[in-house]
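First comes one chain, alone, set out as structure tokens in the form predicted alone.
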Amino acid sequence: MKQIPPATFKPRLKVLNKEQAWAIHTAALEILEKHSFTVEHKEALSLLDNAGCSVKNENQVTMPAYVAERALKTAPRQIVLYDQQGNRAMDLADDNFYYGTGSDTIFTLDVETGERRRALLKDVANFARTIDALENMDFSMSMSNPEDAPIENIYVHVFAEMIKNSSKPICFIADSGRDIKKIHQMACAVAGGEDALAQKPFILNYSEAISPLRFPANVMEKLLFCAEKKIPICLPSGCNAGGGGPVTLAGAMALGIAENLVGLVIHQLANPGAPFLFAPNVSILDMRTTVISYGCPEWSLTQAALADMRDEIYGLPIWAYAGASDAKTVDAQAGAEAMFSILTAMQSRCNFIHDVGYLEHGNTSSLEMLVMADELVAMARHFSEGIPVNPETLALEAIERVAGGAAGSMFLSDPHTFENFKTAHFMPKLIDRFRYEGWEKAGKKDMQARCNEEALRILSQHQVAPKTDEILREIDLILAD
């Protein structure tokens, strides 16, 4: 009788047990019940008041646990993002993971000269075009806070550059309810109207509360706008251990989750069932340098813990980071820190993983770093697929042919090898495995040099699916308004 091969075990990282997960969640609810948070927006205050929260001194709010628990029940367990051509691209749920860039770096490493300089609009275009070409990158963020864009409309201009230079989903930033309306108009122009965009959203908004426990008016404007239009949104706070939150990770997580629950509650009160991506950002404030670290192990640990809490309690898709570094160049430290966060985020099954390509704790972007991280994601993915065990992979027939064959029989020339070598092994594109003589003959290039060549090749050769003249005219009119 033919036997059913065993299911493939996929390696998976867990860092919290059930009791720890519920203890952090319970602490978050206790924070909201006992300590007031500040909401600087009348409509949001009215929603909270009517839902059973206590509002005192104009904008100081406390929240009973049942209000947060109710919001957790109405938020959807799955968020689907489409590409700009209407194809299903990202299924944010359960164990699915997706990688992309970050936003708002002040500097970039010039891909032509290697110089660290202020970021420009052309850098937003270059990162979006590179993302469009990379096989393991799923969405764009602007990566830049460009010096040559008008400051009052900077996020509208970077959104237009991403639209023009990529077809993949976009995670965007906005400053307030004013510029998010313009960005929404642009997205509607690409999708074919507001209803079409609501049916197949290709945008997700990233916004932030201020730790500890403050929710400014402009943040609430964006939150309510996204709820009304059903634009997927995440609202993490910067609850970094020792800075915005307690120095201990459990306490920082409890405070960050409490802040995220406030955003979720207001969002779901405004429009129950609108899509909300859960999660705080909990890195550390480095006590020697006062920087928020992007290469530390703690951030990877807290987002792995949140993935455990998603599985145990929340059920909502979560926000995360990876592929970033505190190094100043694409060096050994950058590679080590990027791989650590990429692999742990994937092994934890975080869902929406941003900040790929950051250097200098988020101050500088690098196309070489992004290209290298794309290869590292591919390597981590191969590991995470596990070891399929079935008659074909056990290869007993091949072993019989070689072990029982004529003298000189070898696996290298066996048909099983020819049939399987392309899928059985990870095939790197940039990582060097040549013999020394071959590497020397090819110019003795290190990883940074090979990534630079690949980034330049993409920028010169990759063709993005063009937008119609009508869409481009509409985008230009919105920019000029």
Contents of the next structure:
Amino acid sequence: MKQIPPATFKPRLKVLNKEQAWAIHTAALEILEKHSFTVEHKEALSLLDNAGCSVKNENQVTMPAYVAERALKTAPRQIVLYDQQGNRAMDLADDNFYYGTGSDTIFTLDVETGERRRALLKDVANFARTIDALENMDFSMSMSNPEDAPIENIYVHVFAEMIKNSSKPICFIADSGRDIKKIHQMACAVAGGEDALAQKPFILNYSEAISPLRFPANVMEKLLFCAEKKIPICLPSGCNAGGGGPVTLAGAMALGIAENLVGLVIHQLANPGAPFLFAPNVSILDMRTTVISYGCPEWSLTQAALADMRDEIYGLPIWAYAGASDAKTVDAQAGAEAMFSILTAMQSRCNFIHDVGYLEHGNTSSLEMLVMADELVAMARHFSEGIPVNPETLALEAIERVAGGAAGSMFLSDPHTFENFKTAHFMPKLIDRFRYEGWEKAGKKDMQARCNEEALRILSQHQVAPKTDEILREIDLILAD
Amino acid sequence: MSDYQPIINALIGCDMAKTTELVNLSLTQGIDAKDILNQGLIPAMDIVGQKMETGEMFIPEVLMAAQVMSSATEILKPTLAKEDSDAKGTVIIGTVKGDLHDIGKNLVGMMMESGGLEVHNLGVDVEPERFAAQVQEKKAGILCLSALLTTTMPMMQKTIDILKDKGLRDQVKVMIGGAPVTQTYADQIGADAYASDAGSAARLAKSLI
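Would you mind generating the form predicted in complex with the partner chain now that we have the form predicted alone?
Every component of the complex follows; first up is the chain already shown.
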């Protein structure tokens, strides 16, 4: 009799139960009903006013719960991002997870000298090209806040660098409604027009409200622009426990979610059905140093909790972080903190996972850190696939051949091993498993040194699919404008 | 002679009720307000500052100690001679035009206040002209400018330019800070000082007075 193989269970992390998830959501709605938030934008205010919110003292708004609940119903449950050639690249929904870099570090660890120096435009290019080459990285962010770009057009310049040096989807930053238009023009040039871009978006905007409960004019401009053009947008706040929000994680999440709901409501009122990536950013303000930690266990907890709330309540794809550290160099702390957040973000099935390659709580970027994290994501992915259980993997025939076979029969030389070893085991590239003598002979290189070599190899060898001359000309025209 | 150790302990312990009780008790015992301040409260806050730097006290404890200090000083004020209660220096602080970020700047302000400086916090989105006018009006010795957004950093330069235009630049030290701000940028725009965190900003401000 043929047996039906059991479906493979994949390991999965849960942080909140149903009651906890609803308690946080209810608290978020109560915040919006009872405490006013500040919206510094006329059109956004009139949208809120017409939808049933109460607007007082020019820009102070309170929101009844039903207005937020309605927006949650019109926002799409899936956001599909394409690469710059129009191939489907990221299905942001359900259990799917994707990793990529972050934006705006002030410093970088120079890959040639190891020196910590101000970030430059060439670093934006180097990170984009490295992302393009790395198998486990799915999207680019600028990584750098370059010193050599004109400040008033800094985000237009970094976007152009990413276009020129990668084919993968891009998560971009803009300052206001002014530069986001230029960035959109560039993206249209790459996609082949505005309609083509709306059909197959390869860009996603990241903007931030200010905790507690403040929505500045420039941020609202970007939100409304993205809604109109159907550019996917993520609009969390920096609601870090003890800083922008209460020190306890549940309260910080409630406030951060309330802030996120305000963005979602304005966005859905402006254009129902436009794509919106859900999330608050809830890390902690470190009480010794006042830095916002990128290596703490709490941020991993709150985003895993949000993934539970997505499953239980929101149904919208979520924004998250991983592969970052508070360490100053790519040391043991960096490895430990990177792996902690990479694995937990994956285990809780966060969807859009950024900030890979950050050091020094987001102040410094490192190509070595990014290259190392790529390997850690591969390792975590292997773990997250679980243990496939079926006739092929139970391998009773192989056991029969070896156990009942001639003397000297062994699994190592069995055809079952030959056919399955590459998928049954994780095959590391940078993690070292040599015997001591082999490691010594290869130059006694530690992980940081091996990652440095790999980053330099990628930069010297990786070819990015070139953009046409016409696209490049258009990009340069927009830059010169 | 009196033993100020209980007051010092109460303040370091962030114990509002105990500290104010002991300060009131000392006054009724006829101890000079000036001595309570200089031998009790100020040495206690110095210890708090040291403990913050060594990581023995955390920021919320330091800020709570500062609030206790401020309440205790309020009790002493009516009996303190004018010259004893005067702040050591006046600071104007604010986030530059175009930037609405508040928290870091507020923390710096509180730390400076707990260090004995008189702090005027102008809030966020502050026009360069308003900074200059306040420097003039309050006769401030220090002006602190904060920016979290790279795109608003040029407003720091603009504020310094306006101070120059109004002939105020020589009478005030300009300190800058915020996530994208660096020492190099401070040098570039001719600011007097840069601080990377609230504790060092407060220390630096006191050294500039």
